[in-house]
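One chain follows as C-alpha cells, the form predicted alone.
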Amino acid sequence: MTDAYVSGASMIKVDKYYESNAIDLAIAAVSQLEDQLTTKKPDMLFLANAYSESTEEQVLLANKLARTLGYEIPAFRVESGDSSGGSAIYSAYLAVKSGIAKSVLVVGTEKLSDFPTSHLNDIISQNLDEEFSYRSGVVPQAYAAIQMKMYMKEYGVPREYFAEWPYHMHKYASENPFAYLKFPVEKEAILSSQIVSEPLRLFDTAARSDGASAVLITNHEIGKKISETPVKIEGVEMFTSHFDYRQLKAVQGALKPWREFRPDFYEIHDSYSVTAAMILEELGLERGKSLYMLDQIQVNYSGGLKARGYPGGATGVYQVAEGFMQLAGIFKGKRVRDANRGLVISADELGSVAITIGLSR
C-alpha cells in the first residue's frame, strides 16, 4: 500500500458567525487551498459534521459542499459526534492507502452558536444513552462533574488542581489567531468562574462555538507536486468503548499501537479539565500529577478545545491541520520546539471514541 501525507492544510478563526451558515463557513475554509486543489482536484471528499439536523435543519452537506466547489466526485459526510473530525480522517486515510483515491479533501464545519446554552445542551446531549440519560434529562457535564469527583477522591488532589489546565491552555490561545478565547486568565478567575455542576466550573468546561477547517490528504506522488513540506500519516488507530467514570478506555485502546512512537507534541481533545489530565496520564505522565507537569510536555500549543475553541465535529480536522502546520513551520501561534513528530488524539464529548493519527516531517 501506498503512504498517506497531509499535504496542506487551512482553518478560519473559530468564532461566532451568525450571518453564515455551516456551507459558507466551509468554502471559506476550503478557499485557502485554492492552489492546491487548482493544479490537482480531489477524487473524493470528506465532510465532518455532528449537528446540522439539529442546529439549522439540513443534510447532504457533502453534496452541497461538492455542489458549492464545482466538484463531481464521491462526496461524504462523516457523523461521529464530537470525533466526527477525526473519524473523517480516518476515512481518507483508507482511501489513500487502499489506492482507491490519490488525493481527498477533508473539510470540518460546524455551527453552534445560534441558539442560547439550554438549547444546545439539549442538543450536545443527544450524544448520551436515549433511554438513561438523554430522555431522563442528563447532560454530559453532568458525567464530567461525577468523573472529577471521582479523580479528587482517589488521587487526593484539590479543586485549584484542576485550574492548572485552562490556565495554560488561554495562555497558549492567546498566541493563536485562529482562537476563540484569545486571552490569558488568572487562577483566581479560574476558580470563582461560574459553577456549572459542582464541583465542574465554567472554565473547566470547552468554549462550543461555530468554524471551519480543511486538510488535504493524498498520496506522495501528488504530495510532491502541490506542496514543499508534505507531512507523513504514520497511521491512524480508531477505538470505541463504553463511557467510565475511572477510565478513558477508547483512548487506551486508540493508544495501543503507539508504544514505540515518540512525538516531540500532541494535541490532545480537552472537553473538560478532568478529561485532559486523564488522557495525559494515558500518555505516561504520573496519575494524579499531570495538570502539575505541563511544563514538561508540548501539549495543546493551539489552546485546545478550552481555548481555542470546540467546534464540534470540525474540531478533529483542526487538531490535524494545526500538527501539520507545527510540523511544516507554519504555525502561526506558540511552535513547537525540534517538531519532527506529532500525535493527535481525537474523541467525543466524554472519550467514549477515540482516534490517534501520528505525524511525522
Given for the second form:
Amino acid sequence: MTDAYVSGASMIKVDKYYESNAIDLAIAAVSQLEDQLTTKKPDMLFLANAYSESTEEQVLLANKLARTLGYEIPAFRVESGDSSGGSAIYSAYLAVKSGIAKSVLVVGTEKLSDFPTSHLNDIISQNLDEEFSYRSGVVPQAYAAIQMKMYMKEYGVPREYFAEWPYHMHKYASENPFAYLKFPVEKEAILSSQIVSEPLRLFDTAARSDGASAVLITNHEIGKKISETPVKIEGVEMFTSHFDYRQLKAVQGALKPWREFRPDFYEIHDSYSVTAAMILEELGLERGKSLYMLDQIQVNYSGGLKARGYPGGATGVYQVAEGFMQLAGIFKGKRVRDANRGLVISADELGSVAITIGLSR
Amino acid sequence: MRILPPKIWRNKDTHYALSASVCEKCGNVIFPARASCNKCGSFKVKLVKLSGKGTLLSFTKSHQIRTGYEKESPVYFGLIRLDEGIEILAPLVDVDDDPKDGSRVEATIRRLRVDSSNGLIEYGTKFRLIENE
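Output the form predicted together with its partner chain next; the form predicted alone has already been displayed.
First the chain shown before, then all remaining chains and molecules of the complex.
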C-alpha cells in the first residue's frame, strides 16, 4: 500500500467573522495553498463541518466548496460532531492509502460566533441523544461538570487543580498568531470566572469561535513535488464508544495501537479542563496529578480549544495543520523541542469518539 | 415552530412512561429504548417500563440556558442511578438548595418548554427528591 503524507497545511486565525460565511472562511484557508494546488489539482475533497444545518441553514457544502474552487471532483462533507475534522483526515488518509486518490484536499470550516449563547447551547446539545436528553433540556456542560466533580472526589484534588490547564493554554496561545484568545491569564482570573455549571467555570470550557483550516494529503511522489517537508502519516486510528463519566473509553481505544510510537508532542481535544486531564492520564501521566505535570509534556502549544479556540468540526483539521507545521519547522507560535513525531487526538464534545493521527518527519 | 407534534408523540413512551428496552440475550438495559442492544448488538429486545425510582449519585447547578428553557435557569441536573441499574442525567425539580448525594429520587412529569409561536407545550420527565420512602 502507498504511504500517505501531509504535504501542505494552512489556517486562518480563529476568530469572530461576522462578514464571512462558512464557504468564505474555507476559501480563505484554501487560498493559502494556491501554489501547491496549481502544481497538482486534488483528486478528492473532504470537508469537515459539524453544525451547518443549524448554523448556516445550509447543506451540500462540500459540493458548493468544490464548485467555488472550480473543481469537478468527488467532494464529501464529513460530519461526526466535533470529531468531524479527525474523521475527514481519516477519510482522506484512506483514499490515498488505497491508491484511489493521489492528492486529497481536506478543509475544515465552522461558524459558531453568529449566535447568542442560548442558541448555540441548543445546537451543541444536538450531540446528545434526541429522545430523552436533548428534549429534557440537558446541556453537555452538565455532563462535564459532573465528570469534574467525580474526578475531584476520586483523586482528592481541589478546584484550583483545574486552573493549571487554562493557565498553560493561554500562555501558549499568547505566542500563536492564529489563536482566538491570544493573551495570558492569571490563575485568580480563571478561578473567579463566571460559573457555567458548578463546579465548571468559563475558563474550563472551550472558546467557541469561527475558523477554517486546510490540509493536503498526498502520496509520496506528489508530496515530494509540492512540499520541501512532507510529513508522513504513520497511521490513523478511530474508536467509538458510549459516554462514560469515569473514563474516556474512545481515547483509550484509539491510543492502544500507538504504545510504541513515543511522540515528542501532542495536540489534544480539550473540550473541558477535566477532559484534558483525563486524556493526559491516558497518555501516561499520573492519574489525579497530570495537570500539575504540564512542564513534563509538550501538549497543545497551539493553545488548545481553550485558547487557540474551538471552531467546532474544523478543530481536528487545525490540529493536524499545527502538527504538520511543528514538524516542518514553520509553526508561528511556540515551537516543540526536537520535533520528530507528533500525535493528534481529535474527539467529539464529550469524548465518545476519538481519532488518533500519528505524524513523523 | 420549534415543537412539532409528531416528535412529542413518538417520544411519549420515553418521556411519559420511561420505557427502556432489555436485551433478551445479555440482559442489558437500554434507555432511551431501542430495537437493538447497545452492548451485544442483538435485535432480540423487549420493552419494559422503568420504575422511575433511583438514587442521586451526583448533581450540578447549571447556569447554561438553552433557547426555549430560559425560565428554568439556573437548573439542577442530577446523575441518577435508576433501580434497574442504569445511569441517566436528568433535570431535578422542586430543589431549592444543593441536594445530598445518595438521596432517593423519583420521576415526575413536568413542563419542559413552551413553543412561543403557537403555544404548544412539551411535557416530559424530570426527577424530584423523595421525602420518605
